[in-house]
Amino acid sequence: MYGLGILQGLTVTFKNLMRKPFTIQYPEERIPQHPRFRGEEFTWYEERCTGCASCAKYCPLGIIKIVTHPGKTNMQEGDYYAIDVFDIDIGRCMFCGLCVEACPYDALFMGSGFEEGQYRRQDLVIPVDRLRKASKRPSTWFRPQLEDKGYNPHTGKELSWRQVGRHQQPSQEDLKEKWAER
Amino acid sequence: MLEGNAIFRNIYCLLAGNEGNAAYCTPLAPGQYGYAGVKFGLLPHGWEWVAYFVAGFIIVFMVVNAIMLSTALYTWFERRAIGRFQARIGPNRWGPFGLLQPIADLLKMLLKEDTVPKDADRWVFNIAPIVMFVPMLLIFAVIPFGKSSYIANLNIGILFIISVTTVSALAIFMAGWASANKYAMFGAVRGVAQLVSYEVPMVLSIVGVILLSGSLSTISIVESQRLPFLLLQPLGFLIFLLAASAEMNRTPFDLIEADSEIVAGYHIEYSGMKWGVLQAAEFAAPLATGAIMATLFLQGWRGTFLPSHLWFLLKVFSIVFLLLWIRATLPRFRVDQIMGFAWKGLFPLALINLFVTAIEVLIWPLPNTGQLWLMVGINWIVAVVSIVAFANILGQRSFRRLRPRTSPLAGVTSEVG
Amino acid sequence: MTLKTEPVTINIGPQHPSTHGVFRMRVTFDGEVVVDVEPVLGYLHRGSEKLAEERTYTQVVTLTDRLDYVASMSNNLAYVLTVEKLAGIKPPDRAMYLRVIAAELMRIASHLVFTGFWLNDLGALATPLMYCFREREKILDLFEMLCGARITLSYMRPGGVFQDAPEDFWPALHRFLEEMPNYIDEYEGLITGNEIVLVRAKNVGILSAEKAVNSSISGPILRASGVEWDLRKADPYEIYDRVKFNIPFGGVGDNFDRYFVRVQEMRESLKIIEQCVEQVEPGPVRSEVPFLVRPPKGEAYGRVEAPKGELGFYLVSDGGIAPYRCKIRSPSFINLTILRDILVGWKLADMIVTFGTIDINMGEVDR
């Protein structure tokens, strides 16, 4: 009554007038993203991928298309499949990350960016060539090995396929012992 | 009407100064008016009416353009300030601090398609924005912007303002009716009810000012304010502020356009520049209100150590900022509450104010400074007491917070699970 | 002279700023007074229940995000609880704490959205909305730390959560818990005491306790009517029996009570989160559950107290990797059933405000 509550409300808005705005000017400034951010630009390491298509099976929408053919035999790791097609239709992707969760060889990572806007729908399909050439800044989502290293895709360097595995890279001596000297 | 205006006098005398109007065109003091030569009028004798017309037109042209420009600037200011009230930034892309944003908006509106609904009354639909905007400009005809700087010294200035502002109710109804849209019709009907109701307390709150100054002319009202009438007429100021914000449909009285209820009310069907003109009228309204209130209650252009025009602008700005602050904070009334507030709240308060002021003027017809301060004290006491009393009479009993009570249905145990 | 009057029928929606999505009401007005209301639903129907039958149990989690998209954590929780009940999975303790923290943060975020938009319905030119969204952004930042997304979270999995919270989540949560009560005080200063809000909301749109219970209303609306019914107390799931909190409830069941109950619930949620942060201990966050959960044949109904009411999932399993049938009891849809009862007789402006206090979300209503 008497308008005292209204006066109190006016003081609240005046207090907020004195505060700094909480919005930012997007293209110039950016909100700091967490390393775990599930971004659009998928990071894919062909060297790690065996073409098992677990990601394609686990995708709730079935938007990952994989075509492989048997490749040459790798002395260390046995037969492997060469990837012909690895298309991700991010026009339908909902970035749930189940494909990343499914990948048993740590070959597929969520990306860190979110600016993949295109003018045509067909451009939203990421073909395998673009995945190969894309900058390798994997999100740490569902990849504790990156998180333990304190890796931040937004500030850190690009990671090669050897650095993103969940196991320690075997040393040269170990390899020699395992493969050459037995 | 225009004779007292300095610019008018200079232009008129430059064009048509001769023996016939030597009394008007001769400088009163050396250097006071720029043009002094009585015989050097550019136009021959008998063509004074052209000079009159040209001089008048130039003044009106200047003032209208100044108001349009300040309206455009005000839209920028309002958007920026409300943005800051809402803890965001506001338009800042075009020009420094986004100052060119009104220009960009204008270009956008000009380029947009101007649609007219199929069932609309085209003639009325098209003319309504103009009827809306012109009164806002006419108000400034009688506002003194500075010392001896005004368009017309109308001896019924206040009456002119009141009668001109009433036209906007007609414009709102025209726009709402002609749109052939139910939402617009709701807005129009609400608008007529609200605007007509709030005219009454608004006029009554001005009457106190008129009684104290003894004149209807805005120029002499400013000159007669030894103390700002804000001090002498606190209740009148408050009533005028509330009624004026209702008159120009701003929150908390913006239920004519109520975007959450009837989307945009009467201008729901407008697009392009017609919508732009309606919006311009809406953004010119706070400026007009600020100018009127500065003139009536804040001593107009009067002030020390600053140029009179700057004083006037400062006062207008402070009123406009207050209106903006209220707009940024408060939610909206309901339609029956808004009418009740006008007729049960503001109307009796305005009558009380008028009554007290009339008695004071009767006792002290020509008050000296001490008596003026006495009147200030009495009026403030009356204002506080009457507001508290009316709040108690009208106030909702339900403001008291009831203690929560548990229903007997509570405590039913879960059966599923 | 008598004037001939006739009622006006207006479509409020599906494109209307105050219907919170694509809800449509065919309203008949007598002047400004509402005579009849007929809700028209289905503009956002996506067939979530049918889609769930084609997805594995884990994949359905992503569908539940899209039900009530301002409270996806609660949807995840309800679904995951049901699957666990169906398959007999016991999630580890830490996972349950994390889930409760996430769900309570989501409750605060959802109530903030309600408060802001309700004030927008009241006509406050988006100022409280911006303030509320400022705090909601902080919660969304927390969620981004937790699971990498801000809206469609997909944080929970049958048998736990997908991953433990990162190191920097806990200090950020502490900071939020310290700041948030001040901000709630600020909203209350702006809204609760405001005379205009009081005259608009007090004694308007009254829903009696009897009618609320008979229409199976749940959530803050039910509690605003004075019925002290909260699934967190009445049927404790997760670790709610280990924390202390009150159930705020109202007295009259009017619009103001419905607002005020929600504001108090925000404070209670903060209390719950604080206690959870104290009690949580290190440990695993996900029990060993295969990706393709194969529950035994049977059925289960799991329910949680979502921000908008009782959210239930009813799952029937035929022993396969996908549910045979999935029925969603969405609180928004059930709460909409009282629409006609509490709107008829009030004015147009009250109608908008009362409809705002039901706090529906169209993603959940149409599913």
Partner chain sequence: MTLKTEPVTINIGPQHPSTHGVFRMRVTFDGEVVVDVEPVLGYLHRGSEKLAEERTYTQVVTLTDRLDYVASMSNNLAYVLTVEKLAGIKPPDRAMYLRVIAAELMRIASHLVFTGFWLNDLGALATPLMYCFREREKILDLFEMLCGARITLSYMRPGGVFQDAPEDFWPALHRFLEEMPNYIDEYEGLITGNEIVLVRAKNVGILSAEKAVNSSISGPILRASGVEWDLRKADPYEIYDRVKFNIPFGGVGDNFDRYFVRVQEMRESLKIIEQCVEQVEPGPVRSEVPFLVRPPKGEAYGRVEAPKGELGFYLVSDGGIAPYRCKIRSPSFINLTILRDILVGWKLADMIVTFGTIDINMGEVDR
Given for the second form:
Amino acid sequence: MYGLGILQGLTVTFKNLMRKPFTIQYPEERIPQHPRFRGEEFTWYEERCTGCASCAKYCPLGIIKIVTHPGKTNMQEGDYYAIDVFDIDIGRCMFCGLCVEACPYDALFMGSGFEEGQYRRQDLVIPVDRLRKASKRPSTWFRPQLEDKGYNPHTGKELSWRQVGRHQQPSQEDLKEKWAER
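Show the form predicted alone, please, the one above being the form predicted together with its partner chain.
Coming up is the bare chain, nothing alongside it.
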């Protein structure tokens, strides 16, 4: 009984001894990520954000904290809120993306980074200043127009707020063609 069991175990060991390993040595080696990967980073475009707090309202865990005051900069088209606090607690985030889907102005995007580990829990809160300074490389998750253009957040350049919306603004050539048809 013991001899047969040991022999079976050694057979499995010898089979796997000759096999090429499929593990990688992280962080020296990295596997490529898909452009739709939703990581622990958030990309926030302040130019698009009106302070409506839809993202905070639809977050099932309530991890987004927004404090605003009435802004006095855009009175002709309707006033929007000036943002004092926009904090995201990624220590409690489950990365569902409901905040991104809820944003009516395409101001908030999931990022593609995942190396946000910290030693203290309070360091996992992303404050508004860090969101402002963060690189603008949104994930292509929930953005098929970025995928259609072949954008990859890991290798591509940073995108401006005009390039990332769900509904792209027509180019001048498209507008000329449209007016020529009429």
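In this text, rigid core is short for the largest set of C-alphas that superpose within 1.5 Å between two forms. Residue numbers count along the first chain shown, from 1. Being a predicted model, the structure only gives us computed values, none of them experimental.
- Taking the core as the fixed frame between these two forms, we note the C-alpha of K15 moving 6.3 angstrom.
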